[in-house]
Every structure is written in C-alpha cells, then in structure tokens.
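For reference, the chain that follows is the form predicted alone, supplied as structure tokens.
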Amino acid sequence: MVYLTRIEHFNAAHKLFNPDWSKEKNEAIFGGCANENWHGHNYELWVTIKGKPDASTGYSIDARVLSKLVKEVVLDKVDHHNLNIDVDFMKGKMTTVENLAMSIWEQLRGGLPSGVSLHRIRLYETPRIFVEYFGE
C-alpha cells in the first residue's frame, strides 16, 4: 500500500457560537472565537490517500486528478468564504476545526477513483493547532 499526500492552503472566516447559549456563555466557552465580527485562519489541508500503484503508470492516483477533486469539492467552496454562512457542507454545524476536517472527508470520499481510498485528513487551523481524521 502506498500513501500519497496533497497539501493545499485556504483562507476562511468563521465564529464559534452556540445560538442556544447567551452571549456571555459563548464568550466564556469560546473566548475570542465567539467574536461577533468573525475571525479568520490561514488553513493548511493535507489530504492523504492510499492505494496500490498501477502497473502501467506507477501511480496509485494521478496527482492532477486528486488536485482537481480537492479544488472542486473543497477549496472552491471554502477559500475566502465564511464557513458559517457560505459553505453548504458546514450548514447547521459548529465550525470547529474538528467538524471542518470531518466534513472535508465526507466531501472527498465519494469522488476518488476505484482502488483508491482516503487515509487521513490533516487540517491545520494555526501552525500550532491541527486535527487528524481517519474516517472513524
């Protein structure tokens, strides 16, 4: 089995806010992330697939195919957008880095060619905070 990782970057705004809670409780739980004027991050997305290399090409997946998929189903929807308002696959979800990584997994998993599967989504929200999701 071979593991191939594509790294992408995107910028997006969001806020963490539970509408069932008071402004004070949201600020106590989420701190500055509950800022009613939003805030943004420069995200780094690592998409790792696994598969066996094809005998005729040597590829487990053509990197251009993976790049196009990531661009169409993730980057075009999130880059320079508000995750709470603009992103269809985040509607009704708390826009934490954890939920965003799981949602990105769901966006990507159905578009991969036969014989290739997602192994991991690693999503950096900041240089010091990231999550990894393995589809579990």
The other form holds:
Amino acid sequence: MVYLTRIEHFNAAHKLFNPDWSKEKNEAIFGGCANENWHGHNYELWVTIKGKPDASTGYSIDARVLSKLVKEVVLDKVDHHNLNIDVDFMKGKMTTVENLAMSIWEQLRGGLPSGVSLHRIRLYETPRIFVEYFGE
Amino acid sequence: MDMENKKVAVFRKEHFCAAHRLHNDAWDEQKNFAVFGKCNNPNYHGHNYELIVKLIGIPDKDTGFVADLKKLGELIREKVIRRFDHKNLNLDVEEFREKNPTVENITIVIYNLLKDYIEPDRELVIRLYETEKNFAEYPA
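Could I see the form predicted in complex with the partner chain next, after the form predicted alone?
Below: every chain and molecule of the assembly, starting with the one above.
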C-alpha cells in the first residue's frame, strides 16, 4: 500500500456564528471569528489517498486525475468565495476548519477511481492551525 | 572590525486574517469582473496576511538596538493588527472605505499608520504577504 498526497490552496472568507444564539453569545464563544462582516484565510488542503501501484503504470492514481477531481468538487466551489454563503456543501453547517475538512472528505469520497481510497484530509486554516480527518 | 556607525536592518513579523474584495464602484459589474476576476466575488474572500516590518539604522550606543523588537511588536499590534485582524478590510477599516484593499494599498496604509511612531533616524520599510507567492513592499 502506498499513500499519495496532493497539496492545494484556496482563499476564502467566513465567520463563526450560530444563528440560534444572540450576537453577545456568539461573540463570547467565537470572539473575533464572529465578526459579522467576515474575515478570511489562506487555506492549505492536503488530500491523501491510498492504493497499490498498478503493474503497468506504476501509479496508484494518476496525480492529474486527483488534481482535476479536487479542483472540480472542492476548489472551484470554495476558492475566492464566502464559505457561509457561496458554498453548497457547507449550507447549514458551522464553517469551522473541522467541519470543512469533514465536508471536503464527503465531496471527494465518491469521485475516486476504483482501486484507491481516501485516507486523510488535512486542512490548514493558518500555518499554525490544522485538522486531520480519516473518515472515522 | 569597526562596529561604529554601521547600519543594520531589523525585522518584526506579525500576521492577521481578514476578508476583502476588489471592486471599483465607478465601474459596472461586468467591468469589475473582467478586471478583478474572482477577487471581485460580492460575498468576499480572505487571506492570512503576513506582515514584515523592517527598520534600518545604526545600533544605539548604549543598548546595541536598532529597535527594541518587543516594543516594535507591541506597536504593530496596537496600530495595525488590532484594527485589521478578523475584520473585513472593505467594511471595517476606514482607510479602505474609498480605496481598494489591494496588497499594494494595504502596504502603504500600514506604512502610514506606523511611520509617526518610528524614530526619525530609522528607515521604515513594510513588506506584506497576501499569499506565499504574492507580496508588496513600500517604500519602493
């Protein structure tokens, strides 16, 4: 089994705000992240798949195929967008880095060619904050 | 080696996370999109900005400092980070009410916010990274 990782980037606006709570409670829980006019990040996305290299090609997956999939079902939807307003797969969810990583997993899971599976989503919100999701 | 009267540059790094969009009110939607592309998205997008403040001068004879970098960090946080971090640059920062928050313009605004607090015999240079690949420097 070999693990292959593709690293991509996107820039997006968001805020952490629970509509069931008052403005005061949101500010108490989420601090500056609750700013009603949004803020934003340079996200770095690591997509790791696992598979056995094909006997003929030596590839577990063609990295271009993986790149195209990530672009179509994730990057085109989130890059230079507002995660709370513009992104269909985040509708009704809090746009924390945890939820975003889990949602990106769901976006990618069904689109991979046979013989490989998704192993890990690692998502950096800043250079100092990241999450990992293994589908568990 | 003669260490008297040698100029040295010192640097302080800080960072802030902010939303913005690029838009010219005088243009229609089509022209804005043609010029600014996805940066024009009406619902904004955002960045982790990395700010590098550079001071050039001759180290003080008594302290050996061009600048007390801890105090410089406090000044940057007070004058810049506190106003920009977790904000929308277009909506929340008055300097950008009438000015596009491009990385060029943000760099000039930061220079102007700090320059009055820098000793006159120190040269101030601002470098601002919008992404790892895109950054600006002022004065140029």
